[in-house]
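Starting off, we have a lone chain in the form predicted on its own, written out as structure tokens.
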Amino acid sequence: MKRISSELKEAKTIAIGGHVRPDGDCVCSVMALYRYLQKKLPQAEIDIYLEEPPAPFHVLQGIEDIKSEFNTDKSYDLFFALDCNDERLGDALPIFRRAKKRVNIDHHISNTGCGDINIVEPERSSTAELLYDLMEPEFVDEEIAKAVYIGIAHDTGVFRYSNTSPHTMQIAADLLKFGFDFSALIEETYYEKTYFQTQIMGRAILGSVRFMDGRCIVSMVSRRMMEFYCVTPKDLDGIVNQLQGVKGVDCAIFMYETGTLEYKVSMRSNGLVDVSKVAVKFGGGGHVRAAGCTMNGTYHDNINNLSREIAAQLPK
């Protein structure tokens, strides 16, 4: 890669990890650089760990290789953290320390960098975008021109959010050209629900309530409620963009029972909150406009925390 190249000459060993439950961006782009590593030095060994990445993204090639299993005491000589920075790698946090070298690659503008090499740029839509600017166009083939074409409308929302730029669209023309039905990539992996993932999302919906004068809307799933519908969290993606969709909305949030106390939460703003730092205050992150974080306490307790966070932030 075009910052790192020299790093790559003496590496033998690669790992490549990403962030705890994985989203687009970062199943994306680790299957990308995956690939891209194996085209540009056939002879080392490269290894995946992540979680299992949400089913819709298998059509992958090469996502089989991913290693969900973290019990080893295998040491790297580079491991690449994407779309993330240490704290959220979870159990692969163990290797990601004993690697030799390390290089942090990511967007979100709460990362302050955990590598040793740390090229993170809050300006991109995603890691996929950044990724592909790191890499050289000749070992740049279809697979990989799909894993970031995907990747990047993950996070951009199909190119619907504020930080798509000119730039943004210029690659994806780009990715293009490659040839493949990219329609039909988005509606697989983006749209298509399945009929539990369409039940939950209704009753989330349904169960939703406005508060802060409209401006705010906030809705919860428990844990007895995904066990009825038969759902784990990979299913409950998208839910808390169909909340910011409601007119009037300034700030979406969603919940997710993980535990006695523990909730897993995401929020999404249409600017005018950056929810990146309401995150943050509660040990989270993530970017102006989409952010989340763990929290503990009673569901009432926690809206009530989050709520005093973005009331300062709104403008009267």
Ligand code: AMP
Given for the second form:
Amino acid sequence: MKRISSELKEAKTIAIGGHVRPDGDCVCSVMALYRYLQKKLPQAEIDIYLEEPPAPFHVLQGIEDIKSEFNTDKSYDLFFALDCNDERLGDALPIFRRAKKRVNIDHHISNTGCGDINIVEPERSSTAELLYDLMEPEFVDEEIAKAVYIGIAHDTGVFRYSNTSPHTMQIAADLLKFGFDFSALIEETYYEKTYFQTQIMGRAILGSVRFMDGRCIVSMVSRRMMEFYCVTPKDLDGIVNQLQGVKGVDCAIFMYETGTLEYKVSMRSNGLVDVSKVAVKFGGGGHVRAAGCTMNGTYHDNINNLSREIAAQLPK
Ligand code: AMP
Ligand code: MN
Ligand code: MN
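Here we have the form predicted on its own; I need the corresponding form predicted together with the ligand.
To see the whole picture, the full complex is given below, headed by that same chain.
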């Protein structure tokens, strides 16, 4: 944290936030930084503002300290926005805006930096990886190591996606030396699904449709389906990745209904299409191979609008 050491020295109150519908990298980065700052600055008052993380993340120590109630007039000395820009902070945005100093740490290529201090490095696999390199090693303990490891594992699809660099693996190797049960952690937080999560995934895959000669695939989950299977958006993670795994598919689209004529869109690509560019066109963002946005309109209009952008990028 050398780049922000003077700000840290002066901070008496610190808030940490991440993006709406927090994923593994977001939750773990927030928890790793929380514990790190508690150790480095034992006098400081540190609060976390984040939506309730998915159940498996309750293996992380301190997760119960997360404030999912954003009603506060507090003006913090320092606010850390992790794994997103300010637009995706959700209800934590007013708290971020009120803070005396804002630090943005992220790895999204679409993020131009929303803080007074911006540490945005798109070549990083994850915010957790970037954060780990900012930490002074003497404060890193087993709990921080666990959180950083799971964060990296989630954003790299368990060290499988092309964002996994030799440096990513080097960090993972250093973290394993702490001796935690990495295998169980990955199983519980990444692979294990509830029965209902598995059912809705099956339903979404069954309803998927290929187009553009099989180079694109799309599927949608409506609010009615979510009610029927007793699931919430948190339970839909992983569906788009399954779709992207279909042989011959260059780009996968998954949508779920968030309101009347409103859909949250997730896209994945094998690299031929830069889905971040597609998402940015519709007010979202992300990375070359994984991006998202929210779209208004009917399901079919949204597919038409997305496929126009995708087709313009796909080599014939
Ligand atoms: P998702 O499809 O939600 O799993 O997101 C894929 C990637 O795109 C993740 O890195 C997200 O953080 C990012 N992303 C998703 N939605 C948005 C958005 N509306 N704005 C910016 N980035 C997004
Ligand atoms: Mn994220
Ligand atoms: Mn991330």
